[in-house]
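We begin with a single chain expressed as structure tokens, specifically the form predicted alone.
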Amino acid sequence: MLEVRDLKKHFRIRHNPLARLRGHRDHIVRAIDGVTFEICEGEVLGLVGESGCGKTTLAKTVLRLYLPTNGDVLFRGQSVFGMGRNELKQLRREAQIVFQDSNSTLDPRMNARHMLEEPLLLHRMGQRSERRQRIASMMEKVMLSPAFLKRHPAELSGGQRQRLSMARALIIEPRLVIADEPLAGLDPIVSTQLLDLMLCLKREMGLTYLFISHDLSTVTYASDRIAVMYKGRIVEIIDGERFQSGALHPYTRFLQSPERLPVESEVNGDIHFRHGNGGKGCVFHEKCPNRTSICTESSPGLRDIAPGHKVACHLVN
């Protein structure tokens, strides 16, 4: 269904004019730096990595909310970045995104009914009575009472707002849903209920998910395959069932280690990471306990080491 080919998205961080006069060069942030993967129809691909590794930028670029620096994304065999107006509108219907912060995606001036009806109007789906029926059905699917249709986002709990965000994304019947940290900040019980609801809706509606999270246990539970991202690159892709016991990349093992240091203090540092050597070498070589000279000189590509298992590491056979 979805194929990402050597996708890159770089941002230029400009200095102020005085710094430029003094010869300071602009910084290049390689938010996505050569990402390749595919998602099959009906699959859940989990994408894990720490804050600042480029997961959200990847999600937005895949859906053409950002234009890439290089590379391509194919949806059902067609380039997303080569689509015309009508094709892009169809993509917006077939591929939806659910963001982490429902407060920023739900209009505080609109009640739930109007928020659910808006995408139906944009895509000209159904007459008024049909839209009302579809809204009622979707509210039932996400387990929200019809009484909530009159409420505004500020009158809902965090879990209820996220259910409403899901309903808004699913009401136009997409085929692909990118869920970007949809459970972050929720109470553990609410988070578990919402995850089970997402998987139930996947089976009921025939959905395909790109499930983005930093929570390894959640991703392991939900995903058919898992991709591990670090500093804009995919360093490992492995079947979900083998993730806990069979992962081989040093960074994946670091993530799985229960005694690892806090996220930003140990690995990522500044969320706007830069490659001080211009991107040369493995992205993890500065922190890798197993590094050798080749790790600082050459950037390893993803390669098959077993069926369904890819690793970007010079030292893994």
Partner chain sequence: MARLRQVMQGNKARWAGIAMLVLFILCAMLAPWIAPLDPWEFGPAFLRPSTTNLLGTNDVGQDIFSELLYGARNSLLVGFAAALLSVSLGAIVGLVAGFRKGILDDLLMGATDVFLVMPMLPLAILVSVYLGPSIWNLTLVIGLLWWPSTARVIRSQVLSIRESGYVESARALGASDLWIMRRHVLPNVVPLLMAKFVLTVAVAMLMEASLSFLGLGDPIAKSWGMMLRYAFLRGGFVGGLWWWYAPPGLAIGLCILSLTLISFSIEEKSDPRLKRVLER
Second form
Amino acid sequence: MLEVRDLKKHFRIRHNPLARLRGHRDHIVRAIDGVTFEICEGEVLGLVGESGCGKTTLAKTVLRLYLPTNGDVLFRGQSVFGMGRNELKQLRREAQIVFQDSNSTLDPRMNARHMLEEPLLLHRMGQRSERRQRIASMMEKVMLSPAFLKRHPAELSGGQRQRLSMARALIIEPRLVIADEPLAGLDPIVSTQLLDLMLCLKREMGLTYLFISHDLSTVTYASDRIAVMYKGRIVEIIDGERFQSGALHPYTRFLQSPERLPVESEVNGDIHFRHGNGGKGCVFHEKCPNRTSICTESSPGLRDIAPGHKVACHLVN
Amino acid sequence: MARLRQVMQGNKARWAGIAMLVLFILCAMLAPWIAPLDPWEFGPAFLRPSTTNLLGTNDVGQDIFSELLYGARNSLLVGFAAALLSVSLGAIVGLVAGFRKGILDDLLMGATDVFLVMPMLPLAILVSVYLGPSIWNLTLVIGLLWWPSTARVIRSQVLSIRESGYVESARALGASDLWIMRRHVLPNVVPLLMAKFVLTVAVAMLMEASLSFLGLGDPIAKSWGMMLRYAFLRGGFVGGLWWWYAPPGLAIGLCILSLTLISFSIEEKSDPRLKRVLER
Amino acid sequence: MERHQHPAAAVASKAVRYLIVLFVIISLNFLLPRLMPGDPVMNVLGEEAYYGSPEVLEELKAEWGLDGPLYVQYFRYLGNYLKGDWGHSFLCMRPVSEAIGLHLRWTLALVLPAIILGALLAAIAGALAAWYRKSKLDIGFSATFLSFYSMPHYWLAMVLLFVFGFLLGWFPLGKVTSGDTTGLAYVVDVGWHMVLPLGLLTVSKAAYDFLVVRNSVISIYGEDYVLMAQAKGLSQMAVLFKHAVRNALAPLVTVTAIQFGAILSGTLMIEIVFSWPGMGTMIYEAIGARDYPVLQGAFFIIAVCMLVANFIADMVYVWLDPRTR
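Would you mind generating the form predicted in complex with the partner chain now that we have the form predicted alone?
Starting with the chain above, the whole complex follows.
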């Protein structure tokens, strides 16, 4: 359904003219640096990685909210970046995203009903009575009481806001849903409820998910396949069942080790800046305990190790 | 309707502000009917307050109380008209600069920055002196010089809205620029615009008063600033005739005060988070 | 992430910006008389010029190149201005720069102390108001300052002078000195004359700053260590006070820079009422006599003062900033 081919997205941070004169060159942030994977219809692909590894940028680029520096994304065989206006409208109808941090992604001035109505109006789905019906049934599906329709985001709890965000994305009946950290900032009970809701909706509506998170346990629970991302590259893709025991890439093992807190990374988002060697060599070579000389020289591609298992590491055969 | 109910739940200060302003506006509008005498008619000068002349007469025998009522018209008119002009200009500049970043933004902001650092009163004086005394000149001058303040504020608001998540989320849903502007940017900008408008009326009224006091306004037209000018020049001050110069100044001050209070309440109402902070 | 602007670069870019503003102002001074309705020669030289001697008139015309093409005039004008030649005032019968020089010092004598004293007053009042938040003191202060903020400065000047000068006779009715005094007696005399206008300006300035100080003190009031300090007693309060002051300092500087124009304008108007021989009275007379060169020169020098004030405020801010971190 969705195919991502060697996608790259680099950002340029420009220095002011005075610093440029002193010889500082512009920083290039390689948010996504050659990502390739696919998502099959009806599956849940989980994407894990620490904060700052490029997950959100990937989500946005895939949906053409950013234009890529290189590479391509095919949705149902058609290139996303080559689409014309009408096709793009259709894409927006079929592929949706649920953002993290519902606080900033919901307009504080709109009440819930307006927010659910907006996507319907944008895609011209039905007259007023039909819209009302759709809104009512959507609220039911995400288990929000119809009384909440009059409320503004500030009057809803975190979990409720997240459900509203989901309803907003799902009301136009997409096929693909990218969920970017949907459970961030929610306490465990609410979190579990929301996750179950997401899986339930998937079954009901026949959705395909790209489930992005930094929390291993939830991703393992929900995903059919899991992709691990580090510094803009995918380092491993593995089946969900084999994830716990059969992961091979050193970074994945590092994420899974009990000494690590599975939450925020130790690096505060500066992860992009630290790729020494300027792009040569394996993306993990600086921190890898098993590093050898090859690792510093050339970057390993994502290779098939076993059916349904790809790893990007020189030392894994 | 819900809005109205919200307003009524405000505290006393806001209510007082609105009430005062409404009173002044009514006086201005109904001046021809409630003024006891014609303020342009000459008569015995320097009379003290009495039952015929509630505030006495000025240096040419015109009734001060009637002057006060009629003066409300010009003072408020110039204030509101100049504010309308300047806020509209500023809003357009701010919206354009904030929404379409790039060269246009840089140019407009450059112009805004230059204006903001310039002393307004001396510049207004300079331009008014050349243009000649008239209330419309005053309105024009104040209106055309004050827009940067609004522009800057609106632009930063537009920028913060643009970079906020919900604009992106609307884009993800497939909304066009125009749609976003209409449905997300404008509704969030309007309360700020209203608060700025009210404050600008206050500034404009003060400027009109100052410019008139300096003699740059229409000498025939009645405005509170003009009354103060004559009171000062023609012996009202030196002669200790406080009933001549105290009321107009007081009137100006009360109008400004009520406008300021109103603007506080607008800002509070529009931002529920701000309200909680202010209540601490 | 490395900071991508060295403080020196920030200062330099600000300086460049201010220079551009000065340049725009001089250009405005050049353009206005030539664009506005009326006789351009009179617009440039002032109405009194025509009543002066014709030789002086011709001399001035030549000096400012008024019979030449526009761009030649412009560069002459620019050159003259930068040299310090701002034209001739027929009203004062002296060069504009001289007239301004005489008057500027008196204006500054009011403005500069007012800013400092006003900030001090606001700091104390604001801190007290914040401390005893919502009490009668707080409401009283807020109401008073709000009222001062709303009334036109020159009107307050009139009322003040009437009450304290006229009715009560505590202070003189205007001007800077009452007679010939020298040395210390002169200073005291000037000081006595200064009390009312300075007092008014101080309170006006404080009115602007009061809210800022109050809010910034309130913002740290709610934090836990405040309660701890209260529990621990007086020495902790002293530390707290220092912290509150440091917190309020930055926004205070910002407000001062922004409001400098307003304070200056207020001073100009007040001077007229108090017959204080500063820029205000000079401008007032120039308006009456349509002495345009003086008005332009005044505009220029006031703008320079504002820019200097802004610049100082920017530098103080930069100096304060890394410290608070």
